[in-house]
Structures are given as C-alpha cells and as structure tokens.
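Only one chain is shown below, in structure tokens, and it's the form predicted alone.
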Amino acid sequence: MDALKSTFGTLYKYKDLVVQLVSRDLKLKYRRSFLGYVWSVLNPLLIMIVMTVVFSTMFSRNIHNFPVYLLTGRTLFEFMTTSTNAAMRSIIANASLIKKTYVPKYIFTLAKVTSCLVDFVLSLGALLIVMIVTRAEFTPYFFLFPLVVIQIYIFCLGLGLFLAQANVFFRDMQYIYKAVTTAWMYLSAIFYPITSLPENLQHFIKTYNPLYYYIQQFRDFIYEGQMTEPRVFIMGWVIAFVTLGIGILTFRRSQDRFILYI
C-alpha cells in the first residue's frame, strides 16, 4: 500500500512532465502533415473502406452493418497494438534523458500509452461518422463506451510496462511481439463473426483472449445497443487490473538495472 501511495504521489509531482511528453508525441506524429489531426479520423475511415471491400464477399452477408462491426473491433485493436508498441520502445528511446537526470522511468511509458489514448479518442470520430452514414441505431447504451476505453487503457498500460522493461534486456522482444500481435488480430474476431468458428476455438478465444472482453463490450454498447453480459464486463476490469499489477511489479523490480543496458 505504501509503494502504491508513493507511486501516485510521484506521478502527481511529475504530472506536468507527463503532459509535456504527451503533447510532444502528438506534435511529432503530425509534424509537417498537411491534414494534421484530421488523419486520426481519416486513417481509420480509409482502412475500414479497404477492409470492407476485401472482406465483404466473405463475411458481410452474415453481419448486419458490416462497416460498424468492423470499425468497433478495428479501432480497439489498433489502439492496443499502437500503444503497446510505443510503450515497449519508451525506455530505449529516452535513454539519453534517463542517463542525464533523475526522472521516474515509468513516466515515459505512461506518456506513450496516454498519447495513443488521445489519438484513439480522436479516431472515434470516424466511428461516429460511419454510424451516421450507415444509419446505425443509437441507444442509451452507446454512452457506456467510455467504461471500455478506461478498461483497455489500464490493460495497455500494464502490458506496456511489462514490454518496456523486457525490451531493455531482450531487444528481440519487438520482433517477437510483432508476430504475436499478427496472430492476436486473427484470433480477435475483428472482421468475422466469432460464431463462424468451431466451438472449441470459440471457447479458447472467449477464455484466453483478453481483447475479446473489450471488443465484445464495445460492440454490445455501440453495435448491438444492449448491456453486455455481467461476466464479460467484470472480467474486463479484472484482466485490466491484473495486467497492470503484473506490469508495475515487473517494471519496479527491473528498473534499477536499466542504466546498465540502455
């Protein structure tokens, strides 16, 4: 408990630095870009159009309003991969600053995940546009989607902390993780209905794929317009905080040795 209080106290002390790092990441991403932040909306729209054309003949006949179905899964998965990949490189990328002055090292990982969260929130504008164009039904459950955003943010922060410390000691981690996320995408029912899979594979995904709980909640609130199952909702929070706990624990145990490897 004392360690947790100390962590939050330090975070509050360096809150201005976190804001500056997040702002820097966003400015660097869109520097010299003609459309700037509009790309946060335009990029998922373009990807959705391409994927809709590619997969429409295979899956859309079995899925009502395929563009919304696709985008609700794609936006969450894109946030997860983008934020965790950025977090994984956060310590290595700031090695020179870490060597020169004392700054809590987790600040850099937190800033990367948070900047990706801001970008993700902006990209939800694309989902809103698609829902309006396709005349999707808006229900009161739509306004519950921030609960899913909070859950997946906590999950990505925990996973990002774990990957960040692992990447300091094992630089091959970034290549391994790329292969893992590729397989993860195909096992997350992003562009196909999970009911099209064999029952044993459905059970595997619903049991061992953390993203299933976030994508399912997101689709229930936005796409289906209904309350998600209590088990899915509860497990989403449990997985998020367990992952965060593992990330904090592994990061704190190894952070003192970072200086020897960066």
Contents of the next structure:
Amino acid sequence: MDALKSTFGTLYKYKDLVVQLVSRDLKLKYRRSFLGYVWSVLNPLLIMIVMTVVFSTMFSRNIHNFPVYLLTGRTLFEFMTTSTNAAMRSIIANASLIKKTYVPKYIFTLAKVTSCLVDFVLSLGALLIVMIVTRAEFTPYFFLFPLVVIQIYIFCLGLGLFLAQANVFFRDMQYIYKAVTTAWMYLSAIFYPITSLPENLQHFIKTYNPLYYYIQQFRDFIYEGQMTEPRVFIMGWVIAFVTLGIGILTFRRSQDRFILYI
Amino acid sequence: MIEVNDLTIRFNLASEKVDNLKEYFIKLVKKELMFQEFLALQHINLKIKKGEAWGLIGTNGSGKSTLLKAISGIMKPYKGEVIVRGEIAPLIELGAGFDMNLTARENIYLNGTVLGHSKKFMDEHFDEIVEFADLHEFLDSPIKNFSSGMKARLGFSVATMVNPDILVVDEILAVGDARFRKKCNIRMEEMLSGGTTLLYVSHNIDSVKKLCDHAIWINRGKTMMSGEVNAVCDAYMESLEQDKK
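Got the form predicted alone; any chance of the form predicted together with the partner chain too?
Full assembly next; the chain just shown is listed first.
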C-alpha cells in the first residue's frame, strides 16, 4: 500500500503530462493519413473480414455469428499485445528525456498503455457495426462491458510496467515477448471455439491463461448476452490487481538504476 | 538550500561489444557483462545558500554536468546524499522534452508539463512564452523545421517562465544569437536579484565571473577548489596555462 502511495503520489502533479503524452501519441499516429481516426475502426473491420473468410468455413458449425465471436476475442487480444509492447519500449524510447529532466518514469509507461486504451475503445466501434450488420442480439448485459475494459487495462498496466523495467536491463526481452504473444494468441481461443480443444488443454487455458478470463467475460456480456460465472468475474479482478502490484514493485525496485543502462 | 555531502556518482561504461566466448565468460564472472563501473564524481561536498550564484568550471568530462544532474534528481547518488530545498528549474538541455513532429504550440504544452506544470498554468503563461521566444509566425509548424537556435529560444522561454527557487543552467546558450543571449543573461540576472539560487556551467570564464559570486572547480570527478569566484577562476585559468606549456 505504501509502495502504491509513493509511486502514484506524484500522479496528480503530472496528470496533465499524461494527457499531453497520450494526445501526442494519438495525434502522431494518424497525422498525414487521409482517413485518420477512421482507421482505428476500419482496420479491425478489414482484418475481421479476412479472418472470417479464412476461418468461418472451418468452424462455422460450432460457432453462431462468427464475426462477433472473432471480434470480441481479437480486439481484447490486440489491445493487450499493442499496449504491453508499447509499454515495454516506453522507457528506452524516452531515454533522452529521462537523462535530462526529472520526470517520474512510470508516467511514460502509463501514458503508452492509456493511449492504446483510447485506440481500443475506438476499435469497439467496429464491433458495434458488425453486431448491427449481423443482427446480433443486444441484451442489458451488453452494458457491463466497461467492467472488462477496466480489468484488462489494469492488467496491461501491470504487465507493461514489469516488461518496461525488465527490458531496460535485458533487451532480449522484446524478442522473447514476441514469441510469447504468438503462443498466447493461439492459446486464447480467439478464432476457434474452445470446445474444439482436448479436455485437459481446455482446463489449462481456463485456469492459467489470464487473458482468457477477460475474453470469457467479454463474450458472456456481448456475444452470449448472459451473466458471467462469478468465479471468472472475481478472478479477473484479482489477476488484474495482482499483476499491477507485481508491476509496481518490480518497477519501483529498479527505476533508480535505469539511467545507468539507457 | 542545497547540501551535497560526500557525493559519489557511478556511471556505466559497459561496452556493447563482447567479441568472443572467452571474453564473455571472463566478464560474466567479473560481473562486467552489462556493467562496468566508472566513478564520475567522488566525495564532492558543497553547501549552497539561498540567493548565491555558483559557477561550475572544469575541463570536458570532468563531471560538471553529472553534478547538475545529481542535484536535479535525475541521477541518484551512489554514496553520500544530496539535499535540496525549493523548486528546481533544470536547464540541462533546452527542449529536452520536445517532439520533433509536433508543432511549436503543442511542444510548449508538452515541455511545460514535462517540467511539472499544469495545463491551466501553461494556458496562463502561453503568450508570455511566445513573446519571449519571439516565434509568433512559426507557432503552428513542426519544430523539426526549426533551427537549433530557434529550438533553444523556445526551450529557454518555457523553462524560465516560472520563478524557480533554484535555476540550474548547463552550457546551453551557446547556440543562440547574440541578441537572444543578451536577453537570456538579462533574464537570469533579474532572477538572481529576485533571490533565485543559480548553478551555472560554462566554459566562458568571463560570463561565470560576471554572473556568479562563488565557484567550484572540478577535475576528473574531484573537487580541486571551491569558494569565491575570482580566486577559483584564476586558479583554474592558471592550471590551463600550465597544461599548455
């Protein structure tokens, strides 16, 4: 608790810096492109169409409304990989600044994850469009989806902080992580039904894949239109905060030595 | 105001290149693989009172900037301690927080918030900054198109807009033109008469003598001499003369 307090105590003073950094990321992302922010919606839509064409014939028997099934998993996974990858490089990318002025270093990681969050929320527009086009059923549970967004944001922030500090001392991290996320994608039941896996592997994913807790909840609320299992819901929050705790502790322990390695 | 007690700062000199396996294991055993120690500052003691102006002199690589970074909180002491009371405006490098792809307007806000100001505060002082930097007509062009002098002007304006308790100035004004340098010197003198403590690094001994009342001479990370400005500067100049012979 004390660690949390002293780490985020400066946050109030630097809150405007976070806003500035996030708006910088968003401004520069689409600067000089004709469609600009429309790409945040269009991109997932196009990828969804490609993947639907490729996979729907393979799995269409088991999954009703494949586009929505796919998008609910994919947007979450995409947010997780882009935000943690950006967070991992956030300290090294801002090395010149960290060497020359005093700024709490976690601000850069926080800003990166947050700007990815904005992009993620925009990409949910694609999901909404697909739901309307495919005449998916809207239930009151749909409006619970922000709870999942908050959980995965906290989770990614924690993971991002951990990766950012590890990457400073051990640059091989980014290459290892690339392989890890690829494996992670195939183990998250994004474009196939989880029931098509062998029983023991299903159990493994449902228990040990943190991302699956979020995808499961997200699909329950949006795709199935039902309340999620209490166990999954509670574990989602627990995993998020435990990850954040680990992230903050490791980051705090090593942040004073960053300057010697960047 | 500022107290530096027995300060030692450690640097990492590790070379990126390890050519062969043998060297790799030797370094691994000696724990030098990613880390090779170098003490940039050793046992520095310094006491600075409010309102004093201190010049830091010494040859290149002697540790002047490192001392400024330690006082600004960018580097943490390896041994010893640094105690600072009051708000610091560090001008280690002008426009350190600038993003070359953003416009001058956006950079003023970004750099201001990097220095710890709020958005509201920046709104209030925006005109003042633009006025001092004298960059009205280029406000909305990306600063990658700016000359280094223009960037320095913008950076100096943002950094000195507040009245900090302590102003830390590394050799940064060399790129500005004569008119702007004069403007900067006037601003620094104004701040000094207003009770701001100044820490100033320069190779221009005349400007040190003009601005400062105390000086510390550092050589290879060790204090050679510290005290009244003229005595220290003269001793330093003398040693330079001796080197030449």
